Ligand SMILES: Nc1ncnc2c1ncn2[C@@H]1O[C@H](COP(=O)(O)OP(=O)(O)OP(=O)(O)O)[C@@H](O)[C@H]1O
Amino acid sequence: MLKIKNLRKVYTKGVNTEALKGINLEVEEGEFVGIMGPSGSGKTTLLNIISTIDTPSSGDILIKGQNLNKISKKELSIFRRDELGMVFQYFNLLDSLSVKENIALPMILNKEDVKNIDNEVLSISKTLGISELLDKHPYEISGGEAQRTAIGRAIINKPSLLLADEPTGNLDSKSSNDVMQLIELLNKERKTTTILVTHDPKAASFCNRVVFIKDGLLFNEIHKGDSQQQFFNDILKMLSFFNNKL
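Structure please, single chain, the form predicted on its own?
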């Protein structure tokens, strides 16, 4: 599904800063992978490059065999629209649109049939548990409900890859748990390959695998076994190791 080959990113404004120093990573179709590391480690830069928000200085990103460094801007725009879904910490919903319109926006921009749009929004909103909120606006709903709406917008085009950047960062513990259970459900039921960047060990414990980045390099990775609690404990141990090294 995703292959990252010797990925480097150097920021050249002012003093040159090497954010990524030769990352190699593979993610299989249907995997749910977490990316963790200290602040400034390069994890958000990595996600931004995978999502095509940013471009690498060198190296290759291949998604479904497509090398994103070797296609035109127009092709990249279409690829991003059709294959990638993105969820952010700050929801990025449009207050002028209803919940229904926010979820439907990608299909509206694609000029899809209105009946198909209505059917997809209804189906997704039921899965997300927000079907009763479709006529409300983002400023009328809770943070957890807003994030569910943002997830709906991200998945309505059935993306091959869902990218989530700190999706629980603005939520209380209950809403965070609810959102992570939802992302886990979508990963299992839809087989949507998912990559999560997070500081939150509880959120990371919903993943199948967590990759740790330090100083722009892959440092370690751990896999979930049969116990989410044990996986959570293993993540805590790794984060403790990082903190002791800072």
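Now that the form predicted on its own has been shown, please provide the structure of the form predicted in complex with the named molecule.
The following holds one chain only.
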């Protein structure tokens, strides 16, 4: 469902920084892939390019056979709206809107029927365990609740690809675990293809496969067998190999 071919990114403002040096990666429909690697290795750059927030310097990205380099701006914005869901470390919720309105925003922007919107928000907020919070505002809820709200917003349009950059980076371990269980549930039940960037080996152990990036290049990847605990240990081993800060 996702094909990345020889992707390069050079930031040219000020000093030139070659953030991605030729990434090749394929992700199958329904996969749950983690991306790990040292700070500055290019993880966010990669995710921002997949999510069309940023553009590559060269190389191609195909999502469901569509080459994102070759479609117009208008097509790109429709594509983003219909196919992609995004979750960030700092939640990016709008304080002026209620939890309910934040979740519903993509459907409101799509001018969908109010009744449909209400039904979807109710059903999603139940899954996410935030149905009691719908009338509150983002500054009146906890970090874990805010991230669950952001996940609600990311999935309300039933995206085929969910992209998450450090979604647990600002959460305590309990909330972090809740959020990861939810992302795992969505991946299993809705078959939403999911890519997660994380520093956290526990969060990464929810994935089926973890890809390691170093200095803008894919370095290695490991797959989960039957046991999440064993996978967690394997990830730890890889990270210690990287001499990474945990």
